[in-house]
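Below sits a lone chain in structure tokens, taken as the form predicted alone.
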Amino acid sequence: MRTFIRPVAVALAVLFVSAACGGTGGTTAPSAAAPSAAASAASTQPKFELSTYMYAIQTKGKLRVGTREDNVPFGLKNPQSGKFEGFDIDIARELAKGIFGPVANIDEKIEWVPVVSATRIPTLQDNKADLVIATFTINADRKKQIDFSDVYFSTGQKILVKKTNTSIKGPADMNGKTICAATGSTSIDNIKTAAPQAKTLALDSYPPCLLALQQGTADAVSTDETILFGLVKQDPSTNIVGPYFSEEPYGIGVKKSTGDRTGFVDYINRQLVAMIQDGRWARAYETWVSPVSNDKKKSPDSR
């Protein structure tokens, strides 16, 4: 037996070296195919069970995020890059990270949906986005309609002004002036409350806002304070005036969490408390609300 194997032994190592080398003796051993981009990607994604939204969205292959485009800090796309940026913006894309895993551009993985005030209801309602983050106030009346995550940014309404108008100090001082803001806002109802003979000007956004008051059509801007830093950036020669007079806690809207949508708002939840403990949340605070706040903050509730 030994005389018989060893031949069959040299032939084949003979047979195998020459297929190596490119020889036309003998067969060209298959190579193990390298694994594809798609398979790499798919392996480092996190595992979700079948029936959760977060393995629906994995499937579509995209993040539907409703929010602003003209927002600063919070959300804007950038008339250069055609890119959006901002603390909501930041906020979403890690919330994508999440779902996807570590892919090489997560803005391929999100579909920004852009929002007004008045659309981020039904945005939701309609299913045009898996989640809006928009300066989202959360509410009761809001609450009956759509769910919010937990809060991930507090602030509260302020008054912009002119700095030649000495007229308008505080709240009560907006009584039978006319105040801009954003058409569907809790700031229209705010204004009401602290000035029940306020003139109201609502408007789609707040740039136009500010354009009213640069214009003379509107004596002030009243909304959140992180919102009127933005405006005071594009117009220096406009002051932010008097005491905070509401409280405005930002949450993340989704869709009522019935059916496919059971423990979305859960899985959101989980994702804010871990930017917050490994202080993504402080990054993206400092990034973009601190150059206009001059402030940092490590989590919602910190002052």
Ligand code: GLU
Contents of the next structure:
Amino acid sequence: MRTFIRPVAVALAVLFVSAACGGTGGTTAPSAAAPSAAASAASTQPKFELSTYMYAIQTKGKLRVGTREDNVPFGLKNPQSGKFEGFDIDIARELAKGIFGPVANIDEKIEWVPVVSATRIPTLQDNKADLVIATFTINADRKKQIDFSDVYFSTGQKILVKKTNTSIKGPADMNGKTICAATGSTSIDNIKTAAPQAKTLALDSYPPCLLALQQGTADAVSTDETILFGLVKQDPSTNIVGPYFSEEPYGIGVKKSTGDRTGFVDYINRQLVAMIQDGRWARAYETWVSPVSNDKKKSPDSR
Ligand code: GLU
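Any chance you could show the form predicted in complex with the named molecule after that form predicted alone?
Shown next: the complete complex, the earlier chain at its head.
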């Protein structure tokens, strides 16, 4: 099953209408008196209806983004600079710019909330983040618990082995072997479905799985191909094998609205369409994903 971003033409029409109504852009009328620094900063902010969650975020002054600290090429807290970087991070920064308008350093408007696979849903449900962007596959079970944006990235599950391993060539070969993936990930379930006799080793995130592979406590790591690309970059003595055996469409997670998230998912979807249309999505892909995947993409629709 694959889910696609809504037709671009429809979303662009929505963008046009809302921009004309001052819904997503626009500035306050200039006042006769010289504006204070705070007032002029406020005047560059996009205008939102008072009832919307975007207005609430502007009022709070920060967008709280749940993301990964060790998931190359999507979300990494760079140990040298202490700054967050990656594909998911760039998309989050663009969403923040859409809410706060042009600011010198958009990170001043973002509170990064570290998550691992298993804490993504509780982080939203406990209202510790406004959105979670963290290689988060959209599926029916998760949709019962939280809301998702449209698909902003698409990949599928594969297997990572040591280059010296000749016994695992595809999903069925995982039977009888120990396969590592993150607790609370779709990857663990997909391993069990594809190879019911496989033993799963569930760890917090993927770098510990790579370590388990290197130390021989796991025979393979299995998760989304693009995450495996990041692990191969860290350890070139490993290799990705076999065909895709799942679909992993990523969405941005948002707490289910009880009237407190009005308009937020629709707004995120409009922003994603705009990012694909104006090339920001392709730039983020080229910056973070292309160096590990060796391909280029303009949208999530192809893989
Ligand atoms: N995309 C899959 C998931 O959401 C696996 C990768 C991950 O653990 O983040 O569970």
